[in-house]
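So this first bit is one chain, no partners, the form predicted alone, shown in structure tokens.
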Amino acid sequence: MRQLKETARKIKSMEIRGAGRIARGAAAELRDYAGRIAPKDIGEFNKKMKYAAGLLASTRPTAVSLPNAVRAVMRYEGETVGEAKSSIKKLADEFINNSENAVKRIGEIGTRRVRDGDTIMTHCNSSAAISIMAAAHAQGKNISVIATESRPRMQGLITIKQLDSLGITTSLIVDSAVRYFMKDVDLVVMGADAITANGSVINKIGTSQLALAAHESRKNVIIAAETYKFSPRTILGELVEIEERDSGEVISREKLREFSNVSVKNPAFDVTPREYVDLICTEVGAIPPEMAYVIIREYLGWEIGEMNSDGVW
């Protein structure tokens, strides 16, 4: 149990971050977590898991990929406690191995979406995001980048050193000169958190400012992300929970005791509506994002019938 919680813990502080990262990582303690219980039958092993699922999945509201890892876990069978396991097992390797090889995936595909001698611009850390860089560069294409900081975690600090190490020429900017730049842009490349039925985005804070003002320079947008981002909530209207966190990100608990009539928002994430995102590069292929229900019927293999009332399939 100890463990279990350490886990959640270092996902809910973003110790572990990145909504592939957080996914993998909830999969891979699902699967130890059941590795080490002795549960006397099945009944007691069921109620154990199903604790450690709604721990983990409630750490991180925003990040879909997080309850569908869960999920995907928790669809183990079994009518003895050894063949649970053993089902669970299979199935979080299955999901982690799918997750690592979807990140390659996608940049074998979004690569071609880049022409040689492209300046791209990035916000946040996205993995998959990087991928489609990352081959590009391989090939031999000229390309430059220009990441923000992503205030106010700073992740931007984390994708211009894995440019760097690559040997991709970057630029840092702070968030709010995207526009600035946007004349120097010829294409935005990023990453989501989740995608919704209607193929809207949710990601970084500050991802639909930076797509608004490529939309308006008409610069393309490309979003990178797996199948597993995909929201099958929305497909009922649910809306996606957009985490607020802690003041203390953004300004220290004495700065703020300063100020008499000052509170701090701090929202991790917003929506980018599909109207300003070109095309949506997964795992399986690109597609419109007129297209995200297809993913969500196609590829994530939950139909709308096998979801109750209170969200849980």
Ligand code: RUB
The other form holds:
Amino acid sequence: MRQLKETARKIKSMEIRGAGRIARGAAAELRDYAGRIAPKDIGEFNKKMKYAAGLLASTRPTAVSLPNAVRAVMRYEGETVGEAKSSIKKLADEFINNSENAVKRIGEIGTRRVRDGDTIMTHCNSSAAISIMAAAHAQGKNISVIATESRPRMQGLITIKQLDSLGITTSLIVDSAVRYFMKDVDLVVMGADAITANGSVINKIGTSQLALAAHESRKNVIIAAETYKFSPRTILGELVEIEERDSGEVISREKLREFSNVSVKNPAFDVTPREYVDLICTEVGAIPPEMAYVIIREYLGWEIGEMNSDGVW
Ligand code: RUB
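For comparison with the form predicted alone, produce the structure of the form predicted in complex with the named molecule.
So here's everything in the complex, that chain up top.
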């Protein structure tokens, strides 16, 4: 239980972050938790697993990859504890393996849209987006990247570190310089935390203004996203919840106390309408955002379900 709570804390505090990593981290924890517990019978095992699933799924509300990963593992079967444990292990390993392969495949598909000499702008830190840049660089295309800081958590610093280690020339800019530099950009490549049935993209706060600036300058916007980032529940009319994070990420509590009439708003994500997205690059192909529904139907059909207040599907 301690390890389970520790993983939940790490996801919540963003020690484990990024939609893909969160998903793989939750799947791995469910597998390991199942392996650690010693319940008296299958009934108790199922109860404990449901609790663990609910706890992990509730850590961050926006990245749809998280409930999709939890559901993928919680489809386990078994009449006995032993059978259930091995079914969970198989499903979790399968999810993690598929997820890692998907990121790689997105790179291979996405690189076809990158030309030699392109300057790519990116936002936040997305493994799927970086996979495209890494693949283009590995093919010998001479690309350079403009990366935003991505305040308040500065995930841009992770991006420049990763790109630098690959040998890709990168400029770091403040978020508000996005439109200023758009004239130098050939292509925008970003990741996603969730994609709705109508093709809207939910990603790190600031994504939509970057996409808007790109649209204004007629620059293509590619969203790199594995199929498990698509949100089945949006078909049922549900909206994706935007995570509001602690004000302390923006200004210290001490500083904030100096003011009487000031509050802080700190949404972690925003919604980019599909009009500003040219292509969504998934592991099963590059699709126009209008086709998001097809991905949900073909690849995630079994995922539609409701979670009750106990965190049980
Ligand atoms: C991360 C973020 C990333 C997506 C995609 O936000 O917005 O662009 O999660 O990342 P946070 P990936 O840092 O708040 O988790 O492609 O790695 O799944």
